[in-house]
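So this first bit is one chain, no partners, the form predicted on its own, shown in structure tokens.
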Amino acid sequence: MATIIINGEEHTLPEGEKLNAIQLALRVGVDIPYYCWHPALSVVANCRMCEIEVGSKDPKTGEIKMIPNKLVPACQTPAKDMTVLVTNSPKVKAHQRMVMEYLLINHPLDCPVCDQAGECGLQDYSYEYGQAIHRFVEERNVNPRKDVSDLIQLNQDRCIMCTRCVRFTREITQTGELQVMRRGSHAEIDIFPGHPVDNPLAGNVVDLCPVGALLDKDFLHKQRVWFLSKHDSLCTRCSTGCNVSAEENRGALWRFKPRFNPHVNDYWICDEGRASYKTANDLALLAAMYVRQDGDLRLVPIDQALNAAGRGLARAAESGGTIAGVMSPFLTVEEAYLMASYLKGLSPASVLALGPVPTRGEDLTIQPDQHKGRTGDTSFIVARPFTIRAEKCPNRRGVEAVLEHFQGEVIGFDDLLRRAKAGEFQALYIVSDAIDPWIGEAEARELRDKVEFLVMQDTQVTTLAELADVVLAGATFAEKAGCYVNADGRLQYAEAALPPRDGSLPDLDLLAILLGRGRGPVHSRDILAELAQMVPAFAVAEGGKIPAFGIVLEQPEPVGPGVPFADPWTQPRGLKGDRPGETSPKGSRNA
């Protein structure tokens, strides 16, 4: 076990961990400012902001010898036994003020109109480590704004040449669209002619930029970040299950940003997932409950629609007819559990099927360069591949696990459709929540003709909803909390980011009311705890709690000896040093 001295205090480093001075200092609550370093990228030490005094302690005599007349970049300084680090000396503070003054020489100081304001490294460090006096009186370099892609704008005046974006395109995506052109005060970031930054992970260069140089044109000038409420959520556009921060204001989502998870998406999200937040703001979403009366669907209060659905399904069970339920792979595991419990409670002969599983193309795996980047913490996955799945739903494996428990097999939608067309079912309860169309008009009409009673629970206005006897308006991914099982079998939790739309209820509440569990909101944590007791596959979620990074269903996953490092400029603010541990849902509907 190594002993390191930071600002006169001794700290220990567990065996097997390899950290640099920045990571070790953060581990013990000491911030060393930096710009260019990132734990997933190679070390270049060109911003010089992290320079500190470094020395060593003789273990026999206890004598401390510092490197004379020199400051050393903390990002390049390994934390070894008897290393001595000084981060708060007058020399270090004077150096930090000098570096901040240098970085701001050509900066336009346009914070009032900059989209990065409120989450900017220049703002924060200028306040903490800079100085009020600016001595540069010569004419500043002025560079025009330019687009490096259809979605990304580069404001070169604000760039501090940290080269994070360049290293990302060379080391992570290995597409190499960005480069540093020219030298000295004329150096600037640019694309190779005819090669815009349009790789599948291109938007991450905006997240990596610690200042306001690279901006997302989709978010540009739409919101101030200090007005946004941030919720720990998951991307539901494919079965990878990337961890994201869903950021909302006044009942609308404004952007997704990646959240660090070393077992799933590392620090990144794909551009398709990044743009998927918009589906939660669709003005055409289903926003009312309907019951068919005198041949027409009529808008009714929520309780009346639920009573009609419950009476119709119960009547079918009491008459000896078979009820079929279709459970969407977009449902949370808690919702799937309540739906299966409800239909099997009405009749043990009820048939449960997995809804259509949307797929598009083939899996696309982006393998980072194994010879660059990933300095420091080696207790977690190194240079993890990033996979964009062809399976475009978040929870097929979770719903299948529920189906296996309740009926011992997974019935596919095509099989159920065939049986329904043969007239096997008297009543049909479909919960969709799918984003894209999943059934054609002719097929929907044929299905409707073969069942006496149809309940459709969805977020979209579809042909099948227009043909149903009862239409229940469910929740989008952003309006509900719960757990999903990704393609690797990892159970992960997502908070609700938005309140339910007027006229709708979260699916968990709708199903709980049908089950007779009261009319108040239910909590996903309580349902997850019940699920863990009843379904062996989910026993790892005992008590309704799962670790911060999720947990593999098959077996508990041990946490490594170290604490993963969440880069403060890449992560949503306030998530420095995202620590693994037990968490419970909180702060949102269905939490």
The other form holds:
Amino acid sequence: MATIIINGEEHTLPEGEKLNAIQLALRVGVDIPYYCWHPALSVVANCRMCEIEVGSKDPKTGEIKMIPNKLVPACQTPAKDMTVLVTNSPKVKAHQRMVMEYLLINHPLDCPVCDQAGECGLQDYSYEYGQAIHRFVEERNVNPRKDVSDLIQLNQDRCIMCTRCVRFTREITQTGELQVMRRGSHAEIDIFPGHPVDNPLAGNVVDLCPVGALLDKDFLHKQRVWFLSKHDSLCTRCSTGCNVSAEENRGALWRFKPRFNPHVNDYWICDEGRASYKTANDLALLAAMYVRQDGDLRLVPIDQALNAAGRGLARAAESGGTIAGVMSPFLTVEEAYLMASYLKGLSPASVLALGPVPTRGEDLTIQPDQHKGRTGDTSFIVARPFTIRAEKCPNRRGVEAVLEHFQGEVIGFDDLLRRAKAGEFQALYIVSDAIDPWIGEAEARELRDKVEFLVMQDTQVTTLAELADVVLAGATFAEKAGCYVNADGRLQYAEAALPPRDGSLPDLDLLAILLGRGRGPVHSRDILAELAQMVPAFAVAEGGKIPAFGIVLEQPEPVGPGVPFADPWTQPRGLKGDRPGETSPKGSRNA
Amino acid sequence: MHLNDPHLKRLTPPKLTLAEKWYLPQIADGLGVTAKHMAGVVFRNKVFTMEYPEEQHVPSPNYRGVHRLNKDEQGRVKCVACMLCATACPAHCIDIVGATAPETWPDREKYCESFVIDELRCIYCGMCEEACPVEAIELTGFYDLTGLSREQMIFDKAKLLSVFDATKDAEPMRFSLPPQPAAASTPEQRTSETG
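If the structure you just shared is the form predicted on its own, then what does the corresponding form predicted in complex with the partner chain look like?
Now the complete complex, all chains and molecules, led by this one.
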């Protein structure tokens, strides 16, 4: 069994993983500060922040030999059997203070106006490892801010030359827009004139930047990060289902940040997904429920609208007509399950169809460079590709799985439309929640004329909603909690980030009330547990529990590679008790 | 703390003497104090009440009254919209909308597009003043704050800047320039020394 000695304590190496000293120390609760190292990028060891004392222990004599006289970058030090690491000696601490002072030589004191403040590597490490005095008396380099693309601003005087952004554009997207220009204290990050950072993953350089040099212009100067509450959500802009953290303040979303998931999106999200948070803040979203009375849509309280919808659908079922239900691929699996059981419960002859699946363009796969060295994350030694799907909805596979269970086949929307136009259905219940328009006005009118009773449940004000008999206001992706099945068949859970807007209810609650499932809000976990019991395809989600990285429906793997990773400065501080002198729940930190 | 906590100290009230039980000596003592003040008003002209509003009270220099938003030398609002005052505010009465500074302000990165203080909600603790890194928000000695509606008492940026204009002569800004460290010299001085 391989052991490693950190600060005099012996720790067992995880089996089968190749870690560097930083990652290993992090696993056992010892922080080694770093800036330039990132698990998905090559090691350059140019920030010098992670330098520690390294040595080895002779397994026979037990003698410890340290590398004499010098410190070694931990990011470049593989964690091998009998490696000895010292991260808290006076020599290491003096070195960290020196590096912090050096990195801050030209750094302006503009934390009050810098968007990175609160999640800044310089702020955190300056507090923990730096020193209060600054001996540099010369004038600081002043370097005006510049644009490196329409979405990204570069404040060069804040840059510490870690080159994470440069390596990202060279190794992951392989577009190479960014580079270091000039040398020494004149070094700066820049683009070639006329070649902005406009690749589809460009926004990730902002997340990679440990300081406030690269900033998202969409978020620029809008919020301070300590006001934002983070919710573990999923991007619903395509069927990849990237893990994002939806950041909310005052009832609005302000940004998406990627969350690490080695099976789906690694450390990245695409720019289109990054901008898609805005649809949850749309002021024109449907904000009330309506019932058609005397030819006009009248605004009614939620319970009246639901009663009208329930009565109309039940009447259609009793009179022997067929009810058709359209389940959009924007629904969570729990909502799809409730809706299917509701309509099949009204009449076993009900027809359920998959809603329109929006597609645009073709799948775009970004294949990182396989030949660049990576350390730390064994699962990333072979860099995984990142795919932006053409299918612009989150849950087609999940809804299909539910449909297959309830009626044995998946009826497409075009098929349903054809049958509806033939006058086959008496009542139609459409749940959409789609973002982009999906039916033309003429077609909507034709569809309306062929059915007697139309219930429209949506977040947008559409033509079909204006023609419907009952309009129910559902939830946007940010207002509902539930699970989605992505294009690879991975079931993942998304938290709700916003409360339901006034006049609306989450779709899960609407359907639960229609089903008469009793008073009070329903929890997606309970429904998922029920779904796992009733539908064999979802058996892996037994008890409503899903692992952090999601689970594949068909072939559940035991435990996937990778441990949740995020740069320490992006994590909320003050909760962990990691101030010097305080006891840390993780153990021997700051010992 | 529970009632039978061993750290609890139990006190018994002191016993009253006969004179204290009688109460009359204490009443006489109190009346004596009143008589002393009356004599002071009549014979020594020592008046304590103030004929407000004819006569205006001048509060002490560290009195905490209505807020003002300071302006810099060019008349621009000094606030950089860092929102530290809103973070420090225990009453959550400050609402700031930040924006990128206009192109014509080359030395500034960010400024406040809107700055609203709910003066009714404010508890005048002065934490905003303490938190401000650019000395942009200050509490003035202006104390007779009145209004006819709640809306009138919600001060926006224009109103807070006008409080600055009204009070800047009586109460100059506490720091008009960033305080210079004692040891370090300015760049101009240094070049003249070396060159």
